[in-house]
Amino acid sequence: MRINKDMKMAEVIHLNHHLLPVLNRFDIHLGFGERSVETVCRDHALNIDFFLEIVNTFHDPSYFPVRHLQSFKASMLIDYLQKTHAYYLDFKIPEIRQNIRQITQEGSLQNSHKKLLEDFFDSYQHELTTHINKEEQRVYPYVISLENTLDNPASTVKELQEIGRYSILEYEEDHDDVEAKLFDLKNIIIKYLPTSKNNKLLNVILHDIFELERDLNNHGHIEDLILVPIVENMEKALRARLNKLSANV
C-alpha cells in the first residue's frame, strides 16, 4: 500500500511504525491528531512530493522512483541526509553501544567474547563516523556551493573555475561501503556468542542492528542513485557555462 497525501498521518504510523525515525528527520513529531499527510506537511512547510517519495522508498524497498527523486534540488536531499546522519550518530549508534555495554558488564560472557563484541562495534562506529564526517565536511558543502553558484546568474568565471576544481567522482570512488561491516557484526552475535543471561537484550541489539542496516541501505541508495547523478548533471551545467563565458572573453 502506497502512502499518499490524503491519508491521515496517524494511519501512516499504523501502517509502518518503522517510519517514525524518518518523520523525525522532517521535524514531524507525534501529536498530529487527525490531520492528513498533506496538512501536516503544509504546517511544517515541507515539499509534499519530496516527503511522499522519501517515506515511500523507505516503506517499500521495491519502490524507488529514480527520475522523480532526481528532479528535486540537491540542497533538499542534503538537508534530509544530514538529519539522517544526526539520527545515526546522536541516537541509534549510542543506543546500540549502551546495550552492548550492558551485555558485556553482566558477567555471563567470557572476556574474549566481550572484547570481540566491543572492539568490533567500536571499530564499526569509528568507520561510520569517519565516513559521515567526510561527507559533512567535504562533500555536502561542495554540493551546496555548486548549487548556489549555478543558481546565481552573476557568477564570475573565477567563481566557476574555483568550484569546478572538485568533482563528485572523487566522492564516488571513496564512498566506503560502511553497511557491509554490519553483516559481520550480526554474524558474531548470531553464530558465535554463547547464550547470555540477558538473551532478550541481545535480541534487542540484533534487532536494532538489522534496523540500522536497512536504514543505511536506503540512505546509501539515495546518495548513490539520486544525489550523485544530480551533482554530475550540475557539474556538466557548470562546465557548459564556464565554456560559454570563456568563449565570450
Contents of the next structure:
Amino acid sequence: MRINKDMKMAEVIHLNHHLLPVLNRFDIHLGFGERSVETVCRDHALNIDFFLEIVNTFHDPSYFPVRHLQSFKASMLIDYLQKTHAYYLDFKIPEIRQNIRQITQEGSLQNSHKKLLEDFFDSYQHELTTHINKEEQRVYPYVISLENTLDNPASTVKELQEIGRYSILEYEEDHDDVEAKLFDLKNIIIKYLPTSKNNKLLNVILHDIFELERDLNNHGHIEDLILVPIVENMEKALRARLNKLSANV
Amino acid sequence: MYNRLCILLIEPSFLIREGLKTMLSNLGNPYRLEEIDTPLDDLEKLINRLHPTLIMINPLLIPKMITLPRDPESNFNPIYIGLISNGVSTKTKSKFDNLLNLDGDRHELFKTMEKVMQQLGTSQTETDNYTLSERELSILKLVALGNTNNEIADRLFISTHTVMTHRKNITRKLGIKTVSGLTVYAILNQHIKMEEIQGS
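I've shown you the form predicted on its own. Could you give me the structure of the form predicted in complex with its partner chain?
Entire complex below, previous chain first.
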C-alpha cells in the first residue's frame, strides 16, 4: 500500500511503525491527532512530495521513486541523509553497544564470548563511522557546492569549471565490507553463539541489528535512486551552461 | 534442485506474518508464500488452487466446525502448522500436524521449523552437505589466523585459485563473509584459540 497525502499521519504509523525514526528525522514527533500527512507536512514547512518519496521508499523497498526528482533540492536530501547518519552514530549503534555490554549480567553469554561479540561489533562500528565520515566530509560538500554554484546566476566560468572537475560517480564506493560485517554479525548470533535459555537481551540485540540493517539499506537506496540522479542532472546542467558560455565568447 | 516450497500463511497479525517470513528466510530454503489475513469461508477452494505443501494457520481464522482439507489419495497431503500461543485448548491443537508456539523463544521456533523442513525433505542439510570438509577447515583456520590467500596457497601447496574456491564454499556453508566474522566463528567452535590470534 502506497502512503499518500490524504492519509492520517496516525494511520501511517499503524501501517508501518518502522517509519517512526524516519518521521523524527523530519522533526515530526508523536501526537498527530487526526491530522493528515499533508497537514502535518504543511505545519512543519516540509515539501510534501519529498516527504512522500522518502517514506514510500522506506515502507516498500521495491518502490521506485521517479516522478518528482527534478523538484527536489539536493540540499534537502542531504539534510535528511545527515540526520540518518546522526541516528546511526548517536543513537542506534550506542544502543546496541550498550546492550552487548550488559549481556553478561543477564547470564545469557559467557565472558569470553561477550568479548568476541564486543570486539566484532567495535570493528563494525569503526568501519561504519569511517564510511559515514567520508560521505560527510567529501561527497556531501561537493553536492552542496555544485548546487550553490548552479543556483547562482553570477557564477563565473572559472567557478563553473572548477566544480565541473568532479563527478558524483567518482565518489561512488561500494559499501560491501560494511554491509558484509553486519550480515556476519546476524549469522553469528543466529547460528553460532552458544546461549543459555535466558536470552531476551540477545533477542533485543538481534532485533536492533535487523532494524539497523533495514534502515541502512534504505539509506543506500535513497542515495542511489534519488541523490545520484539529481546530482547527475545538475552535472548535465553544468556542462550545458559551460557550453553555452563558451559559445558566447 | 529441490522443489520450491509453497507456503500458505493464514494469520491476521502483520507483525507475526513479517516475523515468520524473516524466520523462513533465515532457514535458507527458497519458498513461495501466499498471505491471508482474514477468515476464509472457502479455505478448501484456495488450497485446491494453490496446492501448498505447508499451511501455517492461526486457529482463530479457521471457520468453525470445518475439518482441515486433506486428500491423501490424490497425493495432496499438506502439513498443517497451527500458529498457537500459550493457553490454546488441546482439542484445537489436535487439528494440526505441528504446532508453532508464538510465545516460544528463538531456539524453540527454529527447532520446530527445522523439524518441519526435514519432514518435507527440502532441508538443505539433506541435499547438500553443510558441514565443512577437512580441507575447508584447515583453510578456515589459516584465514582466521590472518593469512592471505597467497600465504595459504604456499603453505598448503595449492593454487591461489583453489584457495579462493574453498573460501567461497566456506562462506556459502556458514553464511559468514568477512575475515573477522570467520575468526569469530573459528574461536566459538574452538578451531583456534583466542591467544593464537593475539600472538600473531
